[in-house]
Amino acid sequence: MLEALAAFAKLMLYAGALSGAGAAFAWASLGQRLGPVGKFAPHIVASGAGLTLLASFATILILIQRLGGEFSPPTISAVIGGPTGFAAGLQLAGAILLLAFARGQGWAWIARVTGGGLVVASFAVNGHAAAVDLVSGIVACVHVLATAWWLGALLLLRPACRQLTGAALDQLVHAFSRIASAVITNLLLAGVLLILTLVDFSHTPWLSPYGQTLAIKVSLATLVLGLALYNKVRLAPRLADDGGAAAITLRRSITAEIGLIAAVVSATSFLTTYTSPHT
C-alpha cells in the first residue's frame, strides 16, 4: 500500500514540478511574444505548485510511515537530515516562490524562475541518479529542467493556438521552435549519459524490472521527439497561409504530445518506486 502511495505522490510531484517551474520558465522566455495567452500562465504556475506542495509533504509523510509511523525526534530528524528531507525543502521553498509570484508583473518573474529553479534542484539530491555522485544528480538535474520547459511551454502554446492567429501565432511557434532546438538537445544528452550511468550494460539490463520499465519510458519518449519533429517540420510552417487550418491540427498535435509526456511521467514514476538500476 505505501508503494503504491509513494508513486502516486511522485506522479503528483512530477507533474506539479514540471508543469509550475516548466510554466515559470517558458513564461520568461517566450515574453511579450505570448500576447493575450500570458494570462494563462498565472494559473498554471499556481496550479503546478500547488501540487507540489501536495506532494512534498505526501512524500514526507509516507517515509515517516516506513520509519515506523510516530513523529518522534529521531524520525523527524532523520527525514529532514535525509535526501528526501532535502529535496522537500527545496520543492517547498520554491513552490511557495512560485505561488507568492505567481500572479506578479515586472520583475516578479525573477522570484518565479528562482522558485522554478529551486524545485528543479530538488531532483539533483534525491533519487537514483543522485545516489551515484553529485555529477549525475546535477545531469538528472538538467534533464528535468529541459522536460520542464518543454512541458510549460506546450500548456502555453495549446491555448495560443485557439487565441492567437496568422502572424502572432507563427512568430510565437518559430520563437518555441527556436529555443526547443536548445532544449531538446540538452534533454537527449542528458538522458543519454543518465541511461550510460545507471544501466549496467555488463548483463542484459533489458531483462531486469528497472530495464523493461525504462524501455517502455524511452520508447514513449521516441514517440514524443517524433511528434514533436513533425509539428516542426510539417504544421510550423504553414501556420501563417493556411487561414487557421494548420492552427487547429498543431493544436490536436500538441494535445497529443502533452498526452505522451503524461506517460512518461507516469512510467517514471513507477520507474523510481517499484524498479532500482542496482537490482
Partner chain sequence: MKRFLTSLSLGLALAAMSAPALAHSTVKGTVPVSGSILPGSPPEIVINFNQEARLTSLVVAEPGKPERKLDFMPGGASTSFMAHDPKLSIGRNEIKWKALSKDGHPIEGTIIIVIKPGATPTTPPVQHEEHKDH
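Now the other one: the form predicted together with its partner chain, given that the block above is the form predicted alone.
Chain alone follows, minus partners and molecules.
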C-alpha cells in the first residue's frame, strides 16, 4: 500500500518535473517561433511546478512512513540530511522559481531555465545512478533533462498544430526537429549508459524483476521513438505543401506520442520504486 503510494508520488513527481521544467526549456529554445502558442507555456510551466512541489512533499512524507512512520531524530536526519533531502530541496527551490517566473517577460526566461535546471539536477543527486557516483548521477540527470525538453516541446507543439498554419507551423516544426534529433540522441545514449552502469550482466539480469520492468520500459520507449521518427520523416515534410490535413494528422500523432511517453514514465516510476538493479 505504502509502496503503491510511493510509486504514485514518484509518477506525479516525474510528470510535474518533466512538464514544468521541460516547458521552460522548450519555451526558451523555441522562443519567438512559438508565436501565439507561447501563451500556453506559462500555464504548463506553472502547473508542472505546482505538481512538483506537491509530489516532492508527498514523497518525503511517504518515505518517513515507510521507514517506520515516526518523526524521530534518526528518521528525520536520514531523510532530510541525506541525498533524498538534498534532491527534495533542489525540487522545491526549482519549482518555486518556476512558479514565480512562469509568466514573466524578458529576462524571466533565465529564471525559468535555472528553476528547471534545479529540478532536473535533483535527479543527479538521488537515486540508483546517483548512488554509484557523481558521473552516473549526471548521466541520469542528462537522461531526465532530454526527456523533459522533449515532453515540454511536444506539449507546446500540440496546440501549435491548431493555432499556427502554413509557413509558421512549418518553421516551428523544423526548429523543433533540429533540436529534437540531438536531444533524443542524448536521451538514448544516457539510457544505454545507465543500463551499462546499473545492470550487473554477470547475473542473468533479464530474469530479475528489475530486468523485466526495464525491458518493458525500453520496449515502450522504442515505440515512442518509432513514432517520433515517423513524424519527422513522413509527417513533418508534408506540412509545407498540404498544410491543413497534415497539421491535423501531426497533432493526432503528437497526442499519441505524449500518451506513450506517459506510459514510459509510469513504467519508470514502477522501476525505480519497486525494483532495484542489485537484488
